[in-house]
Every structure is written in structure tokens, then in C-alpha cells.
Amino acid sequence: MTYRLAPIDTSTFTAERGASGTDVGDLTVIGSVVQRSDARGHVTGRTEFFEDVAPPRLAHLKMHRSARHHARILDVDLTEAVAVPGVLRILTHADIPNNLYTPLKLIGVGPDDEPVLAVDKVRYLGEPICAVVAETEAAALEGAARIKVTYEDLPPVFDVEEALKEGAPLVNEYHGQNHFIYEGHHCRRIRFGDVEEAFARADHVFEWRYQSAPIEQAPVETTGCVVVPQADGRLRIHSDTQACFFTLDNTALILETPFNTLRIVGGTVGGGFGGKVDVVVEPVACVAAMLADRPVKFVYDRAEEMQVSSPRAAERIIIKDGVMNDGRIIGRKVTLYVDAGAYSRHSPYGTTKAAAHLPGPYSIPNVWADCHCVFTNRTPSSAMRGFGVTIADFALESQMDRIARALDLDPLRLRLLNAYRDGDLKAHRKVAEGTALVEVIQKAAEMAGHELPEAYRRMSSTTREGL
């Protein structure tokens, strides 16, 4: 079959001379139809995903995973597994050059706290223990199923507040406590003004609690890669990672090899939404390819994707507000618990993002926040679509609606009254600029047919006049 591709229609695009003398588009794409650059490849089947790579002598890798949430590993018996026809090799932690890592070490966040393959302990259900490399996928699956692990069960902890209590089971010995340390503090903190004094003089004090569950990204294409050894000793990695250079650098650190010995071929992702940035398949597949001296494919099945790929973290948020009768919020106290699961992954960063978003887009003179990144015996959580900010927004805006209902106020007027303006000092001691929140609310009200009084329609993000 022959496909003929029509030329791209550029008639809707114009160019004008910018102040610097360069041509710039008029950027009027909002409200118009613009074809995605990858659309035709997708609908014609020409787009190549990593699983379309099928080099000769391709071997398959499958994991034997923990059957416990929290346990010591007393013994690993590979006898039956190595006897399975087609099994080429079984990897353990001893085969990984640098078996301990954390993906955020590239930006100076540590310590390394997660084994590539478990050593003497498992900390969540489904943690990888051994990797079976075989001639066929069926042989790899059978080999993984025949590995026998003897455990000594340990008490698990699944609740973030329980995990922080004295005497709680220790989840991650690499940290020494069940929370991440931020510059010597037990959590990421904000201290701005005096919230207790604000609560004492407020006409009303409201406190509500919000809880989210872990959310799986559920991409159509599951996490995976194909690693192909090259004649010059390099490894070519075909991956569905969302972050090619991030994956390359972390993999090189785990392999203890120079970065230029690896080549990542990626950029085409069959759905990711943040869930394919953790560098969990490439390192072990590279080790397998080197030891077997042949291409190796490692891809999650759907059950693995749902069980062990990093979800959006579950979060618990308690918000306490001091509010005056007219709706002005004069104090806000936030306690946030982010469930990182058993290892850091990207959660320390996500917790920092959440703290940076508080107390929301509002000018509140007194703010106190403790944002905890907590380790539990759950699947490690990580990135998903604005992680850190998304659930915080849900809680903050739910809080605004509940305050409006409690005081019988228009929820949009409440937001306009408290919205930060240009020049306001935010709780992080940064001056707000380019805010535009007031105008956005006004326009939304207009488009929704929500009537605002004249005084609220005259409000502006550039001045506090009239407040």
C-alpha cells in the first residue's frame, strides 16, 4: 500500500518583523486547528515504538518479584529456574555494578536509597529480586516463576501518619527514619508571619482534611526497552522513556560506565504522563545484554504496569484557615503528608513543588506549612501530570469553596477578594508579578454567565485599589 502525504497547509501562519529584525510567527494558534507533528505517523502506522525493534537473537528478560510487602530475604534458590530450557542467565544484585541508586542524584538529591535488585530485604510488594534472561518470553516467565525465596516477615506500615510515629517499623534503612530530610529539617517548611495570632483574632477558624489515593498513569504502551550491544562495545537502548538524557545518565551511573558508551533511541512514547521517568528497566536490561552478549528486551506486562510502575503519590492535606466575616483569609496553616512509598524516586522533589505552591494563588499575611515526604511499604510513587501541585490545588480550591459555603459568600468573590496582586509578597518571600488571576476569574465569570457586582468587575491584578 502506498501512502501519499499532502503538503502541510501554512496559509494560516503569517510572519511579521520583530523588534530585533527577526521573523516571528504571529502565534495565533489558540482557537485554531493545528496538526500535531506526529499525527500522520500514528494514524498510518509508520510511527516506530521500541517494541517494533526486533534484532536477531533477541533474548527476553522477566523479573521474579517480592511476594511480601516487608521482609528480610533469608535465601534465594535458583536451582529449578536455571534448569528451565531456554534460560540463559539469572541476574542478582551481585551482577549490577552499582546496585544502589536514586534518580534525583543528577540534581544533587540523595542519598542513594533503592537497590536495582533487592539485596537482603524487600520493602514493597513486587520489588524486583532476580532477573531471568531467556531465549523466549515464555521461558523467562517460567524461570522467574520457579525461583524460590525464603522470607522472614517484617511488620509493614502503610499509613503516612503511622509511619512517622515513634516505634513505627523502619521502612528504608538508607535514610534511617521514615521521612526525607530537607536541609536538616524533618519536612519542607514555610514560616511567614504568625498564624496562631491570626487564628486568635479571626472571626472564624475552619479546618478540613483532604485525602487522595495513588493514581496509576495507565499508559496504553507499558514500560520497557530493547538493548542492543554494538560492535564498538557501546549499547544502543531503544526505550519509551519520557526523559532520554535523564535515563542515559542514570543508567551510566548504575553501570559505572562513561556516558558516551550508551546511546538512547527514544522520543516516541505510547503514553507516559510522568510514569516513564524513573529509569527502572534500562539499567538491568543493559547488564543482561552485556552478560548475555546479545540483544535483550524487558517490558512490563499489564499487571506489572499496574502494580509496580510509580503512581502519583497519595497525599493527605490538613488545611486550617483564619477568616474574617467579609471573607478575608488572614492565616493559613497546612500540614501535608506525601506517601513516597518505599523509596525516594521523585517524591522529595514533588513534595518541594507542593510546598512551593502553598498557600495557593492568594495573598495571605500569615502562613505556616509542614510538608512531609514519608516512606511506607507501598509501591514507590513518582511523577504524574504536575505532581505535587495537582493534589494541593484540589485541596486548596476545595477549601475555598467550603469557606464560601460556610460564610454564605459567592465563591468567585471570595477568590477575587483574596487573589494575589502584582507586588504582593508571597509566603516564600518572593514578590508576585504577572499574576493575572483577577482577570482570569472575571473572564470565567463572564463566560459562565456568573454575575459579579461592579466593584468586583473593576478589580485588577495590578492594583489593590478598591479592596
Second form
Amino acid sequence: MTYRLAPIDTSTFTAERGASGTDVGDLTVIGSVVQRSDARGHVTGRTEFFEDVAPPRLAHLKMHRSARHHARILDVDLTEAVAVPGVLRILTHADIPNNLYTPLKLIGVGPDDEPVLAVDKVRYLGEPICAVVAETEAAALEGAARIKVTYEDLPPVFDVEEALKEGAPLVNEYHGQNHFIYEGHHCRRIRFGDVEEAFARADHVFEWRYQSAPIEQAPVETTGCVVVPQADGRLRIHSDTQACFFTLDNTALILETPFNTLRIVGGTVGGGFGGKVDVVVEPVACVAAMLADRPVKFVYDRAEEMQVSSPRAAERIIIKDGVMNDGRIIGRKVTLYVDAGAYSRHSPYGTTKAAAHLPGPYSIPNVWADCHCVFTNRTPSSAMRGFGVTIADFALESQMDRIARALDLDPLRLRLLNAYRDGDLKAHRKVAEGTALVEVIQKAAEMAGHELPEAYRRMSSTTREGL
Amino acid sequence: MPSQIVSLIVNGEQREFIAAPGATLLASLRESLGLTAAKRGCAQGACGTCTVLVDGRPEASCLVAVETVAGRSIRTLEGVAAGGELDEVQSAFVDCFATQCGFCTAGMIMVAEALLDANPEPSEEDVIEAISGNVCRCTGYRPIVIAVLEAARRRREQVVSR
Ligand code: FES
Ligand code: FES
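Starting from the form predicted on its own shown above, please give the structure in the form predicted in complex with its partner chain.
Let us now look at the entire complex, which starts with that chain.
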């Protein structure tokens, strides 16, 4: 078997290790092999995913979705759809007890800004308008296809900077402007020292712009749930959510029901990567199950997964640095835009994470940042693997490489020179502790055969000596 | 088109059921026969999670109208090592960490079974070619390729490991 064990390198931070035989002395867990507890179920096909549940009398739910990016809804005609054989029920916004929500309400983020089913307006292509419940999947699809919506088009806005301009079309009326407000401020801000003064005395000033596209998590199992009404009136929800209790609480708020009337069976997720953190299928499936008094399955097809499930946000990041001839960065100014799409979902939080990550793992005495969470007529974006942080890192580390190239410096030495050390005050007024960037760079250099001069090899995260 | 009675040999057993018009082999296995190891990742032949063996050949069961395989022999993951002891492919997938979420696993294992039946000594390229129709979003494929090569080695040496 060619599975490789990574040996543990005990040469760094020796002072922080205890004697052999003590708990801190024998750090043996990382690098050791432990069989996955779920592997046997996976290789025998006995792991139960939500869609493997097949209650009798299962009904199927399919969505009629917006065909426009931004439009007023003038009329919804269900006549032909209700006549499709096998269609049991068609849900509109009027059937949802508490139609307006936002998932981070649970941690105090507001306002509620998203309808479960569209009311008078659609704000992105694919927004759900009506839910068709039918005996078979085919009948539900047929019913959904026969719903006729009359729209009055509104001008859409797709670009974050366009959206913030005066006179831009208003995407989300619940906010009243095209950006999220952070404690009375138009964006999440960092103010540390004086960047303008730093730029004035810097030997060089570099400003570059970075842009990322939205990224779909693309789990192999699509988002979905099966809701089964229980004899005692409670609902059992089999779901592939990544966040069982978060889903339960949000669903209860939307259903206007006590939390204990719902039960989630979950934890088995066929790939999530952040894409199954929003609460988008369970609430409407629960309403359908209650109204039809039957088990209901609502699962995205592959096209829905790609088009309407919330991706990683597109970000635009502009970084301006004041740099001395020796490579020391004395000022960093960052303007960052997160494209939340039409609704908040997890983006206000993602934008805060981006701000918290600035100016990267470097000690820079003057930092200024404006991080905007912007609403556009794009698919709502949300969580994905380190959202807020990953794209910021792409921009920050590209910036470091470009500075090194412009000044003809070794990119690793440039980073070692600017790397934060234990005890440094970060831009958010937190003292850095447990930093290990210096050692990681030294080790990476060694493994890659990249030569560092003795002075750089002697640097440490625990002291500013040698700087 | 009316529903019809279809009979298949599934994992060595004769099974008969009523197939709705247009029912796929995947839907029949999962919904009519309760064999849920094969998964629906895309329902359009693009991901391979629904792969089963039809007369020993891997097929995307989401694309197969069930009446077109009436009377044929179907093998699913439930039929691999049905006695409870893992076979070489299954045990190599466990030991080489070739599963993460597990959603692609049934399809991957069925493809690997077909490959090793036809070619007991596959090269790395053979393995990559064999799983090229199967999507895994979690593992990055490397552990799966390693596991299939390891399974081939175990099968050749008849190493049975649990
Ligand atoms: S479900 Fe059959 S190939 Fe994807
Ligand atoms: S293990 Fe998750 S898709 Fe392969």
C-alpha cells in the first residue's frame, strides 16, 4: 500500500514541547493513520443518504422559477398547471406562514430580506416563485412548466461598483440601498495608523486590482430533503444540510412553529463545501408536507444545483501598498467588494471574515480597509470553504509576488521580512499569538530547495530579532 | 404507454417488478427493488454515481430504460461481497482513504470491479481511463487511483484484509 505517512517535524518550537512521555511531549496524532468510521458504510453502499429514504405515498415537489434577472411580477396564472393529472397542490408565497427570512437572523443579522417564494418581484434568474407538489416527479415538472408568470422587466445590475453608484437600480427594497449596513456604516472598515502619510514617505507605491468569479461548490449529491409528517403532527426532515440545527431553527421560524415540532435526520452529506449551509429546500418542503399531509421530497436537479444554489461570492479587491526599498511594507489600503447577489444569505458575515483577514499575516503599521457587501441581480452567494478569506488570500499573496517582482526581491524573503510575529499588534487591535508563518516559510523553502541566507533561516515567529 | 412487468437478474437473483412508463434502471433499482447503493448525481450520464454492471459491463443506469435490459444480469454494490466480508476493492478503498463523503463510491467501486475482472494487472493509466466517467468532488481522485491499484495487487496476491 502506497499511503504515505507524514513524519512529525519536532525541530520547531522545541521550547514549547514538554518532555517525552507527557501529553505535550508525544504529539503523535497528526501524521498517524486512523480508519474513517464511515468508510465501511460507504464501500458497502449501506450509508443512508437522505434520498435513500423512501416513505410510502411520497409526493414530489418542483419549483417554478423566475425567467428574469429583475422584474415585477404582474400575474401568476396557475390554471393550466392545476389541471395537470397528478398535481396535488401548488404553493405560493401566501401559503408560507412567515415568508420573509434571512438565515443569519439566528445570530442577530438583519433585516429579513428574502422571500421563501417570490411575492411581487423577482431579483435573480431562477428565484423560486411557485412550488408544485405532485404524485410523481414527472407530474411536478409538467405542472411547474405550465405555470404562466407575466413580468414587467426592471433594469438589472450585475456589477458591484455599478450597483453602488448613485441612480443604480435598487435590487433589494428591504435594505433600501444596494449594500449591507454594518452598525451604521456603509461597509466593514479597518482604520489603523495613517496610510496616506505612509504612502507619502514610502520609496514605492503599488496599486493592483484583483477579480474572482463566483464558484459553484458542485457537490456530487444535489441539495434536497424528504419531509415525513408524523402521527403526532411533528415533521421528520431527512436532509443533506451541512447545518442540522441551524436548518431546524430557521425552518421553525419560517413555519412559525415551536422548534420541538421539527426533527432533523441528517449529518450524512454527499459533498457540501459550504453549498448546503443555506436553508432553501426544507421550509417549503415542510409546508408542502403539512398541506398535502403526505411525505414530500424536494431535491434539486443538476441544473438547479449549478444555477440557483448559492456559490462562493465573486470578489473585487483593490490593494494599494507603500513599500520601502528593502521590501518593508509600511502602509496597506484595501478596497474589497463582495457580490452578495440579490439577498444576504451568509455574505454579510463573509464580508466581515474578509475584513478580519486583512492585511494578511503581515505586520503592517498603517492599514485602511473598506469591505463592501453589495447586492446585485445575481444568484445569492453564500458559504464555500473559507469564504471571505480564500479570495482575499489570492489577492494578498498575488500582491506580495508582484511587489517582489517589481523590486527584484526574493518573494520568500519579502514575506519573512513582513511576517507577523508573536506579540505584534494587528490592525484590529488584537495581539498576535501562536503565529508560525516564519517557520512554515522556512520549512517550505527547505523542502523546495529554495536557498535562504543564514539571517533569514535564523528568524523566528517568537521574536523580532534579526529584523 | 402502460406500466409493464419487468424481470431482471439482480446480484444473481431473479427479481420481478412493475416498471412505470419511462422508468430508468436506476429508478427501478432504487425505488422498485430498494437497492439504494447506486446514486443519482446528475440523471444525465455525466457523473457516474449511478454506475452498475450490466452483463459485467459498467453502465450509467440513469440513462438505461429498464425494459431494454429485461432478462439481463445486473450487478450492484450490494452484490459485491454480499456475505459481509469486504472484497479487495472495498477493503483497499477503506485502507487507502478513497472515500470521503461516499456519494461517488458505489459508482467508483463498480467501475473498478469491471476493470479488474477484465484486466487483473492494470497500469495507472488504465485505472485513470476506467474512472474517467466518474466524478468525485471530495478526494481529488489520487486516493481512488491508489486504492484501485492496491486492490489489483491484493487480488493478485489473494491478500484478504479487513
Ligand atoms: S446519475 Fe447517472 S451519470 Fe450521473
Ligand atoms: S467521496 Fe465525495 S464525491 Fe467522491
